[in-house]
Structures are given as C-alpha cells and as structure tokens.
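Here we start with a single chain on its own, the form predicted alone, put down as structure tokens.
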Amino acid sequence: MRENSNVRIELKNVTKVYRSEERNADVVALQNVSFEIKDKEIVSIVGPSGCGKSTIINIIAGFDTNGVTGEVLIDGARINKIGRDRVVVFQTHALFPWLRVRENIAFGLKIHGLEEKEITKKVKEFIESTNLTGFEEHYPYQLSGGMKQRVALARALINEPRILLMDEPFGALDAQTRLEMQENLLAICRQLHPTILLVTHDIEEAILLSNRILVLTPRPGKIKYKKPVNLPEPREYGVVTCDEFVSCKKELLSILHSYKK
C-alpha cells in the first residue's frame, strides 16, 4: 500500500484489446492510458463516441479484465476484480422492479447486515436528500425517468462508497431533470465527499461537476488533454455564465472539433 498518499485511483499504461469477429482481427480500444484521481476529487472523461470512455469505467469497476494490460490501483493496491469500495451508476437505472423505492435504496445495507433501525434511518435521510419523499412505497414502473435515477443514485451513495463510477448517468433525461440531478449530486457530494469518475458526452455537465476533465482521442483511446476546472465552490448552476466556464467550454469544444479534421 502507498504511504501518505491522497491518490485514490491510478491507471498506469492501461491498454485494452478485444477480438472483433466481424473484422476477424484484434481491435485496440484503449492505448497506454495513464492518470490519477485524488481522494474526494471529481474527474470527468469526455471524448468522441467509441473512444473507450465506458471501457475505462468497466475496467476500474472490475467488470472488464479480458485483454487488459497495465495496472489499475486503488489506494496503491492493484485490483483486477469487483469490490465494495467501488459503486457504478449507469445510464439505465437497473432498479429491482419487484422492490419498492425504499427497498431498492435499502438493498445494499441489508446485504451488509446493518440493523433494521439503522437502515430505516439512513433510507429516510437519502429519500429526503434526493427529493423522493412521498414515493417510498412506489415501484419503479410507477416512477418517471428522473425519479428512477434518483433512486439509483440514492441506492449507490447510501452505502457510502469511497469511489463512485458514473457512466452517462443523466444522459437519457430531459434538460430540466438533468439539471435537478446534477444539483442533487453536488449537494450529496458536499455531504459524503466520494471520489467520482464521471463519463459524459455533455461538456457543460463535465465542467459544472468536475475538478478536472480528461479528453480522450478517437479509438484507440488515449489521454489527449487534462484540463483543471477552476470554478468557485460550492458549485451552483449560475457559474455556467461566468467567464471561466465559457472559456473552458470553448477550449474543450475546440479540442473535440479538431478530431473531425
């Protein structure tokens, strides 16, 4: 284990190769990807479609190990499988349709053996913090898309993971609901301070939520650019009109646009 370090996630020369039966050839999805994410930091990954953004999430989560070389370290220890220290939130909510809202949120706590009294208390807190009060007894089919994602976010964060991996979590939501979810996430992060890696195609979302942004090249995905985001804290949506935000957006869009040439 690394001593006296605040680096939570580290990738060293990670390359991912998969076999394409259609092409009858090996395809390099990622090539020599290296970066660090510090404890409590929020980092976003942006890049063109098919560049390997989601692949990075799956590798760190431990879902994808075949054809992967290089090192993935969590707190200095090499990992190659799933672990309770990492929780993933996907674009599709993946709720259990046979469980009510409160039961979905409580699922992980029950698995970990918490006492019922403590579970009830924590579930109530997270239902309130994600604006789900009044929907505790609803099943997923009775909820809107935004509410389902709120439940998924609450279910992930109630276990207080050290690392939250988010793969286009708000990508399927309308603009207003997406904004509400971004504000929910920022509010909860101020309380729990997880380390977050966010994959998004939305440049404004990446700037609003992140401390740093990583830009990937087209496949094979490589780190093209690392952009620090120097916006005031706590973040509020009003920053999208400030000069620093606009300048950052122009810079990132220029890099992404250059891939089309």
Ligand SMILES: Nc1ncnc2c1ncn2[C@@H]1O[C@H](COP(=O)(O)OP(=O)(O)OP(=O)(O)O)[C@@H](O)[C@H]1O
Second form
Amino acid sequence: MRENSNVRIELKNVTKVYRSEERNADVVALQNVSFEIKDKEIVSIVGPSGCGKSTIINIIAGFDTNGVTGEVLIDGARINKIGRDRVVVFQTHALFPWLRVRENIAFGLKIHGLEEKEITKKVKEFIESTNLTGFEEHYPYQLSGGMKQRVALARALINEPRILLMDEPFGALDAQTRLEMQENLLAICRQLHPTILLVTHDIEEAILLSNRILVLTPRPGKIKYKKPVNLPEPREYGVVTCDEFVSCKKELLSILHSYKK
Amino acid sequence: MSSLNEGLAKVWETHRFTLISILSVMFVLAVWAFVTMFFTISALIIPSPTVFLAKLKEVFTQGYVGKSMFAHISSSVLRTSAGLLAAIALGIPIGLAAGYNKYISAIITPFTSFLRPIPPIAYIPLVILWFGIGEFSKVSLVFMGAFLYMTLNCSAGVRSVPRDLILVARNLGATERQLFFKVILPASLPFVVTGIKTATAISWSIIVAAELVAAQEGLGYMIMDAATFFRIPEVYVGIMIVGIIGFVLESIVRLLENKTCHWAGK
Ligand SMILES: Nc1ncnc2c1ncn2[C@@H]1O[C@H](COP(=O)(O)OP(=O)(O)OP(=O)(O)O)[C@@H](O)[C@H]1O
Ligand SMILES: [Mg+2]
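What would you give as the form predicted in complex with the named molecule, now that the form predicted alone is on the page?
To see the whole picture, the full complex is given below, headed by that same chain.
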C-alpha cells in the first residue's frame, strides 16, 4: 500500500462493465481509469455525454460494485461499501418531499441519533451558511430549483464528509442561479475544506471551481488528459477573464470538440 | 351598481367552478321536476320531487319495514367498515412486504394477478355457501375485494420509490430498518392512501350488492325489498342515500389524503 497520506481518493485501472441480460449487449462504461485526488483538492471531470462520469461517482460512492475491476482506495484502503465519509449530491437534488427543509437537512444527524439540541443548533448553522434562513419550515415543493439544490448541499455538508461527490449538481439551474451556487460552494469550501470530485458539463464551471480537470474520452471512458488549473486563490468569479482561464478554456474546448464526428 | 357588478365578477372569478357545478345539479333537478309535472309519468317509474321528498321524510320518521333508517344505514356502514379495516390492516403490511421483497412478491403475485379481474360480487354464491347468510359472509366479501386493492397499491407504492432517495438514505448511513421506516414507508404513503380510497369505494359498492342478495337489513336490502314490492319511490330514496353515504366516506378518505400527502405529485 502506498504511504502517501496526502492522497484521499485513488483509482487504479478501474474498468466497469454494465452486464446485460441479453448476450453480447454488455456495455464497457470505463476502461483502465486511474487517477489520484489529494486531500482538500477540488477535481472536476468533464467529457461527452455517456462517457461514464456518473459511473465514476457511483463507483467511488460505493453505490455500484457489480462488474467493477481494478482498485478504488480511500485514504489508502479499499472501499467495499457505501460510506458516510463520501457524500453524493445529485443533479436531481433528491430531497425527501415529505420533510420540511430543516428536517431534510437534519436527516443524516437524526439517523445517527445525535441529540435533538445538537441537531437544532447545527441545522441552524447550515441553514445560515447556505442562505436558507426563513425557509426552515417549507417543503421542497415550495422552493425554487436553486434553493432545493442548496438544501441538498446543506444536507450533505452537515455530516462533515471528508469527500463530497457532486454529479452535475448545478446542471439543472439557470445561469444566474448557477453562479450564486458556485460562489456559495466556494465559500463553504473555504470553511470546511472537503475534498471534492465534481462532474460537470460546464467547462467554465470546471475551471472556476477546480484545482485539476480530468477529461474523459467517449465511451468506453478513459482518461484522456489531466489539466492542472493554476488560478489565484481564493477563487472568485473575476478570474473568468484572465489569460490563464481563457487559454485553459480554449484548450479544453478543442479537446472536447475533437470528439464530435 | 357598478360595485355590485364588480363584486359579482369577483365571486365568479374565484368560485366559478363550484358555481357551475351547483348550476348543473340545479338544472338536472329542474328537468326532473319539469318532466314529472308536465308529462304523465307514473310515480312507479319516476316519482316527482314532491312524492320523493314525502317518502324521504316518511322513511326517516317511520323507518322501513319495521326498522329505523338509522338501523339500515348503520348496518351497511358497519359491515363495510369491518371488512375495509381488516383489509387495510392486513393489506398494508403484506403489500409493502411484497413491494420490498422479490421473494414475497413472487409468492403472492400469481394469486393477485388471477383474482384481480374477477369482480368480488361473483363470489357471493360461494361466500353464502361457505359462511351462510350471516354478517360474517358479508364482511368477508368486502374484505376480499378491498384486500386485493390494498395489497396491489401498497406494493406498487414501494416499487415507485425513487432510487435516488434510497441512495441518499443509504449514503447518509441509514440501516435497513431506518431505510424502511424513514424513506420507503413515507415515500409510498400516497399509493397507500390511493389504495384506501379505491378500497373504500369498492367496499361500499360490494356491500350494497351483497345486501341485495341476502340480508334482513341494510340499504341494499331496502332497495331490493322495495323493488320487489313495487315501492318505487323507496327504491329511489335508497339509491340516493347510498350515493350520499358513499360520497361522505370518500370525503373522509380525501381529508386523510390532504393531511398526509399534500406533497405528493408536486
Ligand atoms: N444501468 C446501466 N445499465 C447499462 N448501461 C448503463 C447503465 N448506466 C449507464 N450505462 C451506460 O454506461 C455509459 C456511461 O453512463 P454514465 O451515466 O456514467 O454517463 P455520463 O458520463 O454520466 O453521461 P451524462 O453526461 O449524460 O450524464 C453510458 O453509455 C450508458 O449507456
Ligand atoms: Mg451522468
């Protein structure tokens, strides 16, 4: 086992096959994917639709272990099941529609039998940091898309996961709301410093938020390119006009463009 | 004058659908009154509103064939409730279990699929054969009809729980037990309540049908008896009471639905 304690997530030659009932209909979704993500790093995955981005998230989360070969290591140890140390934020927010905002956020703490007083205190804190004050008693159907996604984010973060796995978390939002969410995420990261793996189809979002970007090929997904992003920290929206940002964007666009036939 | 117009416009704006429904009912009542008043139709085919109301008053003050209206109504309602409650109490756990566990589902599906297209009233002769014409046979008939719908709806409810919600709960560390009680059960609730709603309507129609065949009291019995002795206004009165009580039962379930499932489908 590797002694580099700084590496949080490591994939070694991961291949994933979706087995099908019918003969010869198996789908190879990922092929020999290897990468490392260091502690507190924010890494984005971009690539054409259907290349296996969600599959990577599901494998690291431990949702899907069938047909996976290769090694997935968290802090040097092989994962074998779902863990609360790696929390997923879905594109479809996946809030519990029968629970109020504060109950949704408290879900993970309740499951673990934290004291009621402690839960109330922490929920209040996370409601404030995600700008949801005043909406504690609302149900998800009474919220806008951006608010729902903030509730989903708070519900994940309140468990203080060391790893946050985000699958196109802002994909369903309009440009303005997405921008607010990105800033919100950056602000939260400055406080909690989780390691983040972010799947996105928005190249600007990937550059703005991450330290490194992994580009996948069309199916079967392989890692085509690992691009470090050297932008000044702390990140803020102003960087989108700087030279590094623009050249980075050009480079990624030309790679993704070459996939189009 | 104009403020009156404005007021009316506002009432129309907010309540127009209720108003249209009221007008529609009033129109049908008017046609009824008109037809019976101006055409010579025997009260044995369609009684006029006056005859109908007089009969309605009569059965409520003097009862029908020696039993008060309250006795007829309460015996129908009690039979329905007994069968329905038993079906709900058993159908919910069995249906949920079948939705949750593929083995349980494989055990019961052949039976539910086979029984589903058979109208419960078709069992009346069998039930009489097995249990006689007492209370138990009627209650068990209601149970058979309602139980099937409860089971089917509850298992469909479990299978409809979005995969993402289950993953979120597992991800945040829910045990199997917590997953069931905190996610699968509440997420299936709208289906369970729909099951209760359908089962209630079905139970009510089954009981009336069962009482048509064999009973000494109850609304179905009253309708059948009145028809046999050509007391046609009483037949109409009986049918109307059946309709009103069915409506009340449904409203009660709808109240339950609004209370527990306001979030569904939004
Ligand atoms: N349950 C499944 N069974 C069979 N094949 C699947 C399954 N899930 C995904 N696939 C296939 O695996 C490939 C990768 O899917 P995945 O969802 O990871 O893509 P993605 O990169 O997230 O795409 P998108 O950008 O559209 O979300 C796809 O080509 C898809 O057809
Ligand atoms: Mg995807």
